[in-house]
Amino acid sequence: MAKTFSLMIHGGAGALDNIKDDRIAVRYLESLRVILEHGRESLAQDATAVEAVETCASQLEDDPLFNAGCGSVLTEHGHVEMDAGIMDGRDLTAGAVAAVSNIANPIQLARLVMDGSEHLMLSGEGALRFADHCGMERTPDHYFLTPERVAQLNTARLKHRVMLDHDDAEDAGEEQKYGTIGAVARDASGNLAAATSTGGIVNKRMGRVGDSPVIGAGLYADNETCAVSATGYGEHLMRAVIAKTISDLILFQGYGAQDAVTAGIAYLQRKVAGRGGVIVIDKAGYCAGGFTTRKMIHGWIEHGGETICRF
């Protein structure tokens, strides 16, 4: 398996039963398929795992179907505040940004933090000033304000509640877009990487930061174990440190990807009744996914084989 690559991406976990229109379901799956095929081409041309997860995450951010980048949900004040993180399994270097606005691809800014700063995470105005320093252009507010997200915020305000983008249909009472996005990869050289990006939760308080940029919670990558990207209720995932928990199951118990996911998801459920899911590629390139919600939008290419996408 030394000369093959593996790639997984996700577009969020939730009920998904409320996507009753087959055309909408097809749009989700087709978006994943196109992005996976683009990732396949890159990895086949010897892209690194870090390059692959960054480009796949960027494309997911660009698709308004998903709650990241262009399709990000809105805060209590009707603004977009996004979080993102990226990690290199070769040496555990990582970069993350939190509560950033007017950045079309927060994952690319996280990569700049990883490669071009002495820090691991920058937030808010400090992250934006670093983006300016790196020559990254600001994107106007209207790019992010999709009609679906504005309507979603209005519903949340009427209910006087914070709404997860992953809420079950009976809880949310409406159709939802499901969306924190992520990517994990093992390149042809055997190196692992992970990336996660999100707009957060609907009607959230200004400055709220979820699991997506938190190393060990929303993502983790270590060549000795695996690469993980998580999605779901960030407060649950942070409390369970779910990504590092799965890595540790491989490191200390000798599990493969599927056994580690099964045990990690059981731990998440048992300890905090956690709602969410993970995608994982282990050091041997095997892919696995698991979730406590009804479904999770995800797809994968294992050892350079068939492209598979499913809810």
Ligand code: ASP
Second form
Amino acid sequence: MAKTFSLMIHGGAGALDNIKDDRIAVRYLESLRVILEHGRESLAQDATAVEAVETCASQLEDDPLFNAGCGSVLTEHGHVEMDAGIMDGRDLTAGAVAAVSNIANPIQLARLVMDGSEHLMLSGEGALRFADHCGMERTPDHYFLTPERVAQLNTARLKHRVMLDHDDAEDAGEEQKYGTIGAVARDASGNLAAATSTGGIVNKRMGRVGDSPVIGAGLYADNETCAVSATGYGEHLMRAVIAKTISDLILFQGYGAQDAVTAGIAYLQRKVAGRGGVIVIDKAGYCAGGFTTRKMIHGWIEHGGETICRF
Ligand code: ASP
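Any chance you could show the form predicted in complex with aspartic acid (ASP) after that form predicted on its own?
First the chain shown before, then all remaining chains and molecules of the complex.
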């Protein structure tokens, strides 16, 4: 098992009512499959876990189906403010950006913060200045402001509420379409990494930061335990420190990925009635996913085996 790699990605948790339409379901699953196959090729050619999660997350950010990068949902003022984080399980180094606009691939900026700054997280204007300093181009507003996102915001405004991209509240209706993204990997050398990227939740307040860039909440990676990426209501996931809780279940209880996910999801439910889900690869390369919502779009390759994608 030692020389094989594992890779797991998600495209958000929620009701995903729109995927009752088979054609839309196929598009989601096909997108995950293509990205996983690409990840398989690069991990087979000795890409590191950090490289693999950054590439997968970038590809998901570039797909307007998902709530990250070009498909990001809108704030109460009709703007895009994105959060992203990346973590290297070799030495617990990490980089994150919060509330950034006009960046096509926030996960790549998070990686630059990890590798090229003395900080862990940069936010707003400061993050943009760092992007300029690194030579990263600013992307114009029209790249992000799709007609679907404007319609989704209008629906949320009419209901006077914020909502998950794939909301599963009773009155969620048809407007919830896309999802936050994440990737976890174990490379052939046994190193773990995690990445999470999001536009956040629909109709959120300006300046709101969710779990996705917060180490221990939206992501965690430690070669001694596992790599985790979370999705769902950030306020719940942060209160439960869900990613670190799952890592601690492995560290202190000796659980494998599946037991840690089961116990972690039960904890999220019990402590904060949390709505969300996680994907996990443990140090032995086993993959597991769990969620309290009706569905979570996810897919994986365990120990270099078959590609599996599901809701
Ligand atoms: N966790 C994200 C946030 O709260 C949203 C999501 O996962 O869909 O910003």
